[in-house]
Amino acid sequence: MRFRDTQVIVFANQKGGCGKTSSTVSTAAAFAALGYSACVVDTDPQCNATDNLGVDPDEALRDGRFTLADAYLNKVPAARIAVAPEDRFGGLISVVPGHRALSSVSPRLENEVLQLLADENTSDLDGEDLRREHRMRLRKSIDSLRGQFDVVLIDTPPNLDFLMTSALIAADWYVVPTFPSGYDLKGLEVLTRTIDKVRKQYNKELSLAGVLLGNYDRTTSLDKQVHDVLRQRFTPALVFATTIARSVRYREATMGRITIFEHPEGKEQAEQYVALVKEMINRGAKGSFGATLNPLPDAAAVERVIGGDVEEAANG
């Protein structure tokens, strides 16, 4: 590890097609290109992320592996069920694969409280805590990460429901993609009522890292003018001055199984996400986004140069 302390970080925004998983993976490989650690936690049933890292959620669970599932429905924690993708990024990368089993953790654990329930020696309130203890377990779980990545990114599925509540409870921070639209401006105030309850009711700590404007296209007015309006909103010290140009390569990765970073033509994408970790970091040394118990640490010299390690990541 570089950091002092492991960053757990969520991308978050209940709309879909904004970009999240590909935010995550790029970003993860952003890290790796700079000599970090991280490990991406895949909280989405669609299992994106996973399969973008080379990760075959129903080959592991034919080897008797974990997936993430196992963390909500046995406890399991994270680091038993964290695997690295074989010859890719030096094994800077580890992913805990999702799985579709992932939609059905919801009702299986409403199940368990209604059970409890049923016992006429127990209450609601019995009930209650038994779903606190349930929206906490992703938590627990990612824990057994810390001291053992930099970074810990958590992707998320497109809805507000428990999957992304409990991706919320876990973190440390929160990223915010979203696409020069109105109608993920108007959700983005959803999101911040759903970010502010779980900020008072389970995690005072969660910090916005950053709303993070992707598929830009800087000769359109339109784009600059969602850009400005997000700067007023968030004020500009919480939305990222990188922004991610719009690209048929993050289509073609994604389809190949691979990052942005290994495409062969995806240099100056790749460079994008670079320039937003080392703003992450920067941002993050000089606390310009609000107190937390666990601050990005100073690591303002960065070493290497951005070309040779996009070209480094690419190699594996």
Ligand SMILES: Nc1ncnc2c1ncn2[C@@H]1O[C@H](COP(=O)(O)OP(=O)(O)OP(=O)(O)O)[C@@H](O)[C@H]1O
Second form
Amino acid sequence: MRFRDTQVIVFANQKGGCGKTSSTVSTAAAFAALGYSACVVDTDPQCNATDNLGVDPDEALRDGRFTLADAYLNKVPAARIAVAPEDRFGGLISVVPGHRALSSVSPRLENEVLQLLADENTSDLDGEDLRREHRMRLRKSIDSLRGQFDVVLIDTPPNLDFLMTSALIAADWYVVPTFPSGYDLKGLEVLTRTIDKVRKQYNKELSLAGVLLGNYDRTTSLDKQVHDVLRQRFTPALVFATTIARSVRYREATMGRITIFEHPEGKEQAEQYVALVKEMINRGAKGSFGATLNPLPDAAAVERVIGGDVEEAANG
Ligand SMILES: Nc1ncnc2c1ncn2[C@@H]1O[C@H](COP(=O)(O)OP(=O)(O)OP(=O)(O)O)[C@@H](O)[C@H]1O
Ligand SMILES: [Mg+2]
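Other form of same protein, the form predicted together with this ligand, not the form predicted on its own:
Okay, now the whole complex, with that chain kicking things off.
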């Protein structure tokens, strides 16, 4: 570990297909490229991040291992679930794999509440206590990763249901990935309201690391306008100056189950994520995030990584 304390960052936006998974995975790869260790926690039953990092949840289960569903259902600590995909990122990235069974976690836990309430020796308030404990389970599980990794990056599903809210409860920071479109801005108000509730009721430390504009087309003034509107809405300091340009390389990477850092023609895109991570670290440096950081490696080392060989650079 190079940070003094592990920073838990959730990528949250209830809108589908706005870059949550690609930014979670690419940010993990950028941290690794800079020599930091990262653990990606996949709370989405679609398991795109797990898949992208080359982990097969069913294989994990066959080998007698766990998936994130066990963190919720059986209170398994995430440190016992994490696996490090072999021969990628020099071991600097681990994954707590998602599983399609995550989609049944919420109804199963709610069923426990109903069973409890059916007991004549309990009151309605006991049901509330159990619900509260359920919402804290991911946080408790992820706490086992603190001290083990520089950053824990949580990918989330495209809704504001139990899996998303428990991820917000588990995190120190949230990043809002967004693609330029009018609809997104309305959704962001609903997300902000949800986060305010999470802060009031469960996690007062949760802070906005920044709003990230991806799929950004530098050739149209419309996308620039969206960036400006976001800066007005969230204040310029809370919208990342780094934008992620639109590129077909991301879809190619997704389809090839590799990160943009491993794409043979992904150098330019990888550089944008390295810039983003440096911005995150510098921004954090002004708050509690920063007091915990060691200096970044020199620019030459970074160049070498972006040049293609993440593993070589990570090993020395
Ligand atoms: N900068 C970009 N330029 C072009 N395409 C992109 C860019 N970033 C991501 N994509 C592509 O957009 C699609 C949606 O991205 P991604 O899967 O990261 O979104 P998501 O928010 O995780 O989606 P979901 O809500 O379904 O989980 C993917 O095919 C991805 O490869
Ligand atoms: Mg996704």
